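Just one chain follows, in the form predicted alone, and it is written as structure tokens.
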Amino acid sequence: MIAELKGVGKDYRTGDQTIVALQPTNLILNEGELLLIIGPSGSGKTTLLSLLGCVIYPSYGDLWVDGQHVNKLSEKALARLRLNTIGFVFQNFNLLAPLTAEDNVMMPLQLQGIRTAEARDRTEQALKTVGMTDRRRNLPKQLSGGSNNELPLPAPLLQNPN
């Protein structure tokens, strides 16, 4: 299992008026499965990613992520769990401006203390995966997030399976 709500809800309050973000919510997530998590605007898509990244804590109910009891970890360990287990895929980039690209794949590694020759080789590993290789050296601004001027996909990624 890779996480597991139980009765996990989000409430925001604001003077004296509360805004229920997620109502209470039981789910198993287990690894290898596939989650679509659909819904209109303001049905707590966004804040159970959340809850599940590790960003936010649950108002009421119990969370757990890889074995651990979120609503029990201290702001310190819930990054370490963050850094060590979770990966975000954001819309946008969500990189850092004044760092390269190569820079910005290599941080979250260095974070968790590996080796700089081993962190340099899985970074060029993955932009490699990725057909950036060439683009290792640009800054954010410089890359391309719109669909007029997308980055080329590498083949494998591109070869119909048909």
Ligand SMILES: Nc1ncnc2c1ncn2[C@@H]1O[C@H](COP(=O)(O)OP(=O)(O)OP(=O)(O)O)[C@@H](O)[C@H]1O
Given for the second form:
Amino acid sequence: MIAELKGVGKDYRTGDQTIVALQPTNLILNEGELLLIIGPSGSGKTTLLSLLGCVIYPSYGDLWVDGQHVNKLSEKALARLRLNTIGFVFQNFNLLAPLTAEDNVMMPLQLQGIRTAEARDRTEQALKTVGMTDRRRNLPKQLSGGSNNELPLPAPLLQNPN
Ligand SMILES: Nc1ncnc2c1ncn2[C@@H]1O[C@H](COP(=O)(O)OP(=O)(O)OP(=O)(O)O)[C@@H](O)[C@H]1O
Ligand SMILES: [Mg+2]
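In place of the form predicted alone, the structure of the form predicted in complex with this ligand is requested.
What follows is the entire complex, opening with the chain shown before.
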């Protein structure tokens, strides 16, 4: 089992108002599963992901991630759990602007205390896997955003509408 939520919910208090971001939720995530979280805007998808990603604590209920009872972890222990067991793929990347592609990839390995030579090897391998070796010294702003706006336009869109 990767994660379990037992009656987990999240409330936010703004002034005298309480917003229920996630109603009490029961969920079990098993290894090898692909899970889609679908729902209307404001239904609590990001809140649920933030709980599973150990970014926030539940307001109530019990949450286990990788065998650890998240409710009982200190912020430091929670950060360690994120560093060592959780990977986020953000829509807007969240790369560190002053660091090169290579240094962005290496950063979590260094935080994990992996020695520099091994971190360099693993970084090199990872960049090679995604065909980015020649871009390793580029800053994030010098990399493409991964959108397909460089693809050739279909013929009808290339024609002058007039
Ligand atoms: N930090 C916060 N402070 C106050 N209210 C919050 C906070 N985060 C989320 N909420 C509220 O909790 C509810 C759930 O928000 P959440 O972002 O989880 O929804 P969502 O399903 O991800 O929506 P969307 O599809 O628009 O991304 C919303 O009403 C939102 O306004
Ligand atoms: Mg969201």
